[in-house]
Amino acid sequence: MLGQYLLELDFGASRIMEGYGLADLPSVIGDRRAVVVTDDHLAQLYSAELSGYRQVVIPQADAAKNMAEIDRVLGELLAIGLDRSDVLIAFGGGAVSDVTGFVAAIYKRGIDCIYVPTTVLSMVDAAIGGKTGVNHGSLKNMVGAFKMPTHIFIDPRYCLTLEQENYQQGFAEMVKHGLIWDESYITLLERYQSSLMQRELETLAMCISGASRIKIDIIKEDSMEYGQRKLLNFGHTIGHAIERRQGLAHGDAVSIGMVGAMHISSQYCGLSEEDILRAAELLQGFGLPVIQQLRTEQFWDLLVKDKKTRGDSVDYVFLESIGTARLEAIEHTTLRTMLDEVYARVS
């Protein structure tokens, strides 16, 4: 176990417990009744560990993130007879925590939940900070609520069973954290990239802990995403649009989106080509794509409907240098011009 620490935000608090997993749940739950929400793959893979709990099983990834699935989960909980003194357990990746957290926020006007993330991506990003979201049609995370889990168990050993493509998705968010906030973390990822790709557990635990603490530093003064918490959207404006249009994995889409955002930042605020190349090489070293396959007109309709849009502008995150980002409202017409220029030049 690396440590425990408390994340307190305006709308709740989470105790983050590094090195804890399913076996440690009884020490936190006590005699409360618990229902585990997990996906169909994990329900089979960890059937022995989950055997003592009632389970609600959902599809994997974005197939679970829709209102029809939310309604089905609510129906199962009502059939079980879960009440407000009970607790929901999210055991899985970001989609599982999104669904579980949203359900916990609205079921009987609120029920406690605990997250046990099982992917790198969920451990460094999705499980931390209380944001939940499900998709509406082709639009990403357009429906959701703020809901803090009471506890978040971070056990990197779960990541060792992931398929390679799923395993490497989380490194996009880890790189993002360093790019917008802490250059020394980028240096750390560069130093230990080989060990991370070989799934060396001690190194993985160290780097996951570092990324999660960066996110906490960013959000602790901006719980509801009115200011600096929006920096965490770096690369996501483009990324979410192409993720939905192309059906990409989230980390792949964010990686491409960050490189696109860096090229825009070179035009808009002087980000150096050296910094762009450094970041792109790091992403590629984690097996993540950096080249955009779509022209702007092929995903623009999704981009302008992004939840960060306000009227004719969008809150956009620019990178001034590695470790330093800034948020600025930019008109859609200006962003479209820059995107067209970038993709004409780099494609």
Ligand SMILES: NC(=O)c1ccc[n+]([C@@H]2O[C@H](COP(=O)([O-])OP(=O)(O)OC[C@H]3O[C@@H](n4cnc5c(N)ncnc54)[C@H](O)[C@@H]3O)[C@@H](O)[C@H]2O)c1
The other form holds:
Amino acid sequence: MLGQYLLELDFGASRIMEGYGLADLPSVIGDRRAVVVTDDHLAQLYSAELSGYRQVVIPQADAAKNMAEIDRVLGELLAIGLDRSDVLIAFGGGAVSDVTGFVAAIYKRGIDCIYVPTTVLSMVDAAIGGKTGVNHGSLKNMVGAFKMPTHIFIDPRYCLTLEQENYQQGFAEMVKHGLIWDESYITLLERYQSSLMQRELETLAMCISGASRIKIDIIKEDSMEYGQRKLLNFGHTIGHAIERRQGLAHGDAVSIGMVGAMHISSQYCGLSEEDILRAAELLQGFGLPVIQQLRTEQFWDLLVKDKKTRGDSVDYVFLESIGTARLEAIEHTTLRTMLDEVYARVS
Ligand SMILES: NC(=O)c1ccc[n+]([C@@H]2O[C@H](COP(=O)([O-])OP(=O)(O)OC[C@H]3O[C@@H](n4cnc5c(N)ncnc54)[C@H](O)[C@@H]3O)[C@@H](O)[C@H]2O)c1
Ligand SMILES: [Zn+2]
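Could you please show the structure of the form predicted in complex with this ligand, as a counterpart to the form predicted on its own just displayed?
Time for the whole complex; same chain goes first.
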């Protein structure tokens, strides 16, 4: 069942409109001027649908997520003469919404934006919750702003044109949402895994909706990420570090990171081996990797520089059982010991 609902956070609100796509933009844009920000791949692939819009085209994926690119986009918007009363549209995956949202936060001190996410990952995660930003050198998402798009259109039909590798990435975050919050969502993914892999649209729409509603449930109590919202970082402490070191896709890295975090959880807070096997099987069924290739010392330097680090400790997400996660600040030295022990045992 498609729906519309409002996500209200401390710093703004987004209307989430399921089943809406590019063709529905005019009704929301009204008489404002609009500029679409998209990447060079989507600009070509969806050239017919985008033809009526002024466009700013950025490179694909994380190649766009740097300050030089932000500066270039701002320059293009100034050249176009966009005003604060106009609107930016992000058409693309998480990299496009991260760049567009950040630009929207700072262009003339803030301009409205609308997100039209085009990947599974961005529909269930990146487009929702107002975090925007770019990387700094090899460090992920270090510079950015909180900015809520006024509207988020969720149209799973865009996922039909995704390459298989990109399609699969989003399932890592969907599995994550179930693992940390709702066991019944994991059961749903298990039940519908084969139709999801066949991109059966109704099932995809239902599972995307379920995952985004879980994210909303989690963040609405903690807009600024002081506590509960940090649960969404499950698997990302290891994940971000190996993503940068090995050049992995985000979902692949998070999948490996979650399995690592589950092994740590089994050692230190009683997660059962059964639960680990269940989660790993689900991830593998979505074509995601689960085996860690690197030794701890090969990614440790990146891990301690992560955003989740505070002084000598890191906010780490443990899983007690599928559906129940726990956040705890642990010292770097303790985490290092845990990682060394766990990877010595499982590799
Ligand atoms: N802000 C947040 O809360 C948040 C959360 C999670 C991830 N992210 C960020 O999102 C980024 C990853 O985003 P992503 O995986 O959604 O994709 P992406 O923007 O990195 O794009 C990946 C590739 O998919 C292509 N693509 C996108 N949509 C397509 C479609 N419909 N058909 C064909 N090809 C398509 C793009 O052209 C690109 O080549 C990372 O930079 C990550 O840090 C942000
Ligand atoms: Zn993620």
